[in-house]
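The chain that follows stands alone, in the form predicted on its own, written as C-alpha cells.
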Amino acid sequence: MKRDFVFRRNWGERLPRISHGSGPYLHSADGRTYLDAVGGIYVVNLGYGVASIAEAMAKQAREIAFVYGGNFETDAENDLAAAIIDLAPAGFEKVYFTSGGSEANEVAFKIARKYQMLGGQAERWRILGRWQSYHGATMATLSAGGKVSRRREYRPYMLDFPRVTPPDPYRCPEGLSLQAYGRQCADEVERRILQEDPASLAAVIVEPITGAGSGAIAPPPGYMERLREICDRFDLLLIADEVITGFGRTGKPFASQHFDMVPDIIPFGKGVSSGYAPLGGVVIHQRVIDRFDKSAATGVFTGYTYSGHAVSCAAGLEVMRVLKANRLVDKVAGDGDDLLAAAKDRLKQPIVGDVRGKGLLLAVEFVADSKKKQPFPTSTRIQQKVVAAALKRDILVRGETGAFDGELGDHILLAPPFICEKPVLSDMLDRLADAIDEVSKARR
C-alpha cells in the first residue's frame, strides 16, 4: 500500500478508494459497488458520471478558467446568476457566489451586518440561531449553529450569538395542536429577541427544513410565516439556510417555497453544482439591495478569491439546464411522497421512532422507548451501528446525533440522487430495513 500523505479528518483511518461513479452508484478500486443513498453528503443531486456537466466544465476551462471577480466578470457567472434568480422566490434580484455553504452563510452574516449599518444601526451585529442547527464549519457559522458536538472544541472562538429551541413536530406536547405548537415556538423567538435586546441583533437564521443537525424536520404550520412577521417588526433580516435544501431537494426549487413567506437572504451550496465543482452562494432579495443602492456605500468586503469561478459556474449552469430539461424538481416531489409513505411502512422496527422528510430528503430517528420518545444514551452508538450495518450491504447513508437536544438523539439521513428510478429507491429501502433490523435484533 502506498504511503498516505493526506491529513484526513480521522487521521488514523484509511478509506476505500473510489475509481469511478455512475448514476447513483460508486465503484471502488477493490471491486465493490455502493448505492449512494445520501448523494455524497446531500450534494450529488444529478448522480455520478453526467457527461454534459464534465463537457461544460472542460469547454469553460479551455476558454477561461479563472478571473479575479474584483476585476472582471464572465458569461458563466452572469448566466448562472440569471438561472438561479429564475428559480428563486419572487423578489430576489442578486446572487453572490462562494466556494461552498459555510462561506455562503458567512457572506449572509456580512450582508446582514452591512444592511444594519447602512440603516444607521451599527450596533446590530449578532445573529439569532437555533439549537440542533448546523450552518457551517467556520467560526461564525459554528457560533450561529446549535450542534453541540461540533461546537465543543472551539468554544473559545465562539461569537456571542444567541439561540432558541427549534420546533419538532415529533415531540409536540400532548394535547397541543401543531398550529398552537408552531405559534409557541415562534413566540419563543420573539421573547428571546426582547431578552437579548433587538438593538444588538442583525438577523435570524433558520433552515426552512432542517438538514444534518436534526434531520429533515419541517416546521409546524404557521411557524415560518410567524417568524417572518417577527423579523419585520424588529427590522431583522431573515436568512433561510438552503445549503442542503436548495435546487429541488425537497420537491420545490427552494424549501422556502413550501411556506407562505419570503426570506431576505437564501444561502445555497451543495446541489447547485451537484458536486462537480466547489460552488455556493447567496441569493439576495430586492428589499436588501434597495438599502444598498440608496446608500453611499460601494460594496461589502467578502475577500473570496474564487467567487464566481468560471469553471464552477459553468458546472452549475449545466446542472440548472439538466434540472429544467428533465423536470427533475417535479420528479422529486412525486418520488418523495411515494418514498416517505413506503419508508413509514417498511421501517417499523422497535428502535425506529420517527420517519420524516420532504421530497428526497428523509430522516429516520431512533429511540430507546417509542412511547416516551426517549433517545438512546450516546454510549450505545446506535446511528453508527446502523451506518455500519448499511455499509455491509453496500449502501451509504449519513448518521448524525443531536436531534433531541444537540447532544442526544440518533438519526440517519437519506438524500438519494434525483435520477434514481423507483426500483432503485425500493432497493435502497430494502437494504436499509435489513440494516436497521440487524441492529434492532442485536439489542433484544
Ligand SMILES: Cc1ncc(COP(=O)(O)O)c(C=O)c1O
The other form holds:
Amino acid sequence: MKRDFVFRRNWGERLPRISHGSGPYLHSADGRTYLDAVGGIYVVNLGYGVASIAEAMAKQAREIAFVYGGNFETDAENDLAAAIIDLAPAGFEKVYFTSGGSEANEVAFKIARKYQMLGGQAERWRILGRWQSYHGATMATLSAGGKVSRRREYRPYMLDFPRVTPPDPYRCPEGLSLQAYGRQCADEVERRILQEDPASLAAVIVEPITGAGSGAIAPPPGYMERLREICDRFDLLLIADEVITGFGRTGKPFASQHFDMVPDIIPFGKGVSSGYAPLGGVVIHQRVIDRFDKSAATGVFTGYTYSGHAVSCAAGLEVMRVLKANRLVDKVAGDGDDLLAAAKDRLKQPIVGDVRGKGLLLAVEFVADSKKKQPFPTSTRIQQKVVAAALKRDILVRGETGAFDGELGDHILLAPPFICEKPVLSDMLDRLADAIDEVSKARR
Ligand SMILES: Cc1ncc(COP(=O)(O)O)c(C=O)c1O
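Since the one above is the form predicted on its own, can you give the form predicted in complex with the ligand too?
Okay, now the whole complex, with that chain kicking things off.
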C-alpha cells in the first residue's frame, strides 16, 4: 500500500479505498461491495453515481464556477434559494448559503445575535441548547451541543451556553402520559431560561428530531409547540437544526413540519447536495427578516469565501429537481413507516432496548437490561461490535454512544438513500438483524 500523507481522523488506521458508487452501493478498489445503510453520514439521500447531478455541476463549472459573493450574484445561487423556499414551511423567505452544517449553525447564532442587537438588546448573545445534541464541530457549535465526548477536549474554548435535558419518550417515567412528560420537559426549558436570565439569551437551538447524539428521537406530543410559546414569551429565536433531517429525511420536506409550530431559522446541510458538493445554509423566517428590513443594518456581518459557491448550488438545484420529480419525500414517508414496523418486528434480540425513528431516519438503542432500560458500560463497546458485525456482512451503519446521558448509551443509526427499493431495504434489515444476533448471542 502507498505511503499515506493524509492526517486522518481514524489515527493510525488504513481504510478501504472506494473506487466508485452506484445507488445505495459503494464499491471498493479491492472488489468489495458495501450496502450503505446510512448514506455516508446521513448525506447521500439520492444515492451514489447520479449522472444528472454530475452533469449539472460540470455545466456550471464550465460556465462559471466561482464568484465572490460580496461582488456578484449567480443564477445558480438564486435558483437554489428559490427552490429551497418553495420546499420550506410557509413564511420562510430568505436563504444564506454556507459550505456545511457547522457553518450553518454558526450563521444561525450570528443572525440571532444580530436580531437581538437590532431590537436594542445588545446583551443577549447566549444560545440555549440541549444535552446529547450535536450541532457541529466548530467551537460555537460544540458549545451549544451536548455530546459530552466531543466537547471534552475543547472545554477551555467552550462558550458559556446553558443546556437542558431533551425529552426521550423511551424513558418516559412510568405512570406519566407522553403529553405530560413533554410538558415537563418543556417546563424545564422555561425554568432554565429564568435561572440563566432571559436577558442574556438570544436563541434556543434544538434538533426537532434528533440525529447522531441520541438517535432519531421524536419529542412527545406538544413539546415543540410549547417550546415555541416559551421562545415567543421571552423573545428568543427558535433555531431548528435540520442538518440531518432537512430535505425529506423524515418523510416531510423539513422535520419541523411534523409539529404545529414554525421555527425562526432552519440550518441545513448534508442532504441538500446529497454529498455531491460541500453545501449548507440557513432558511430564515420573514419575522426575522422584518427586523433587518426595518433597521439601518447594512449586512449580516459574516461571509465565507465559498458561501453560495456556484457548483455546489448547481448540485443542490439538481437534487431539488430529482426530489420533486420522483416524489421522493412521499416515498420516504411510506417506506419509513414500513421499515420501522419491520425493524420493530425483526429486532427483538435481548440487547435491543428501543427501535425508533421517523421516515428513513431510524435508530436502534442497545441496553444491558431491557426492563430497567439500563445502558451498557462504555467498556462493553456494544455499538462498535454491532457496527463491526454489520461490516462483516458488507452493510454500513453508524454507531454512536451517549444516547442515555451524553456519555453512556449505545445506538446505531440507519439513514438509507431515498432511492432504495423495498427489496434493498429488506436485505438491509436482514443483514442488520443477523449482525445484532451475532453480538447478542456472544453476550449470553
Ligand atoms: C444535527 C447536526 N447539525 C450540524 C452538524 C454539522 O454539520 P457538518 O458536519 O456538515 O459541519 C451535524 C453533523 O453531523 C449534525 O448532525
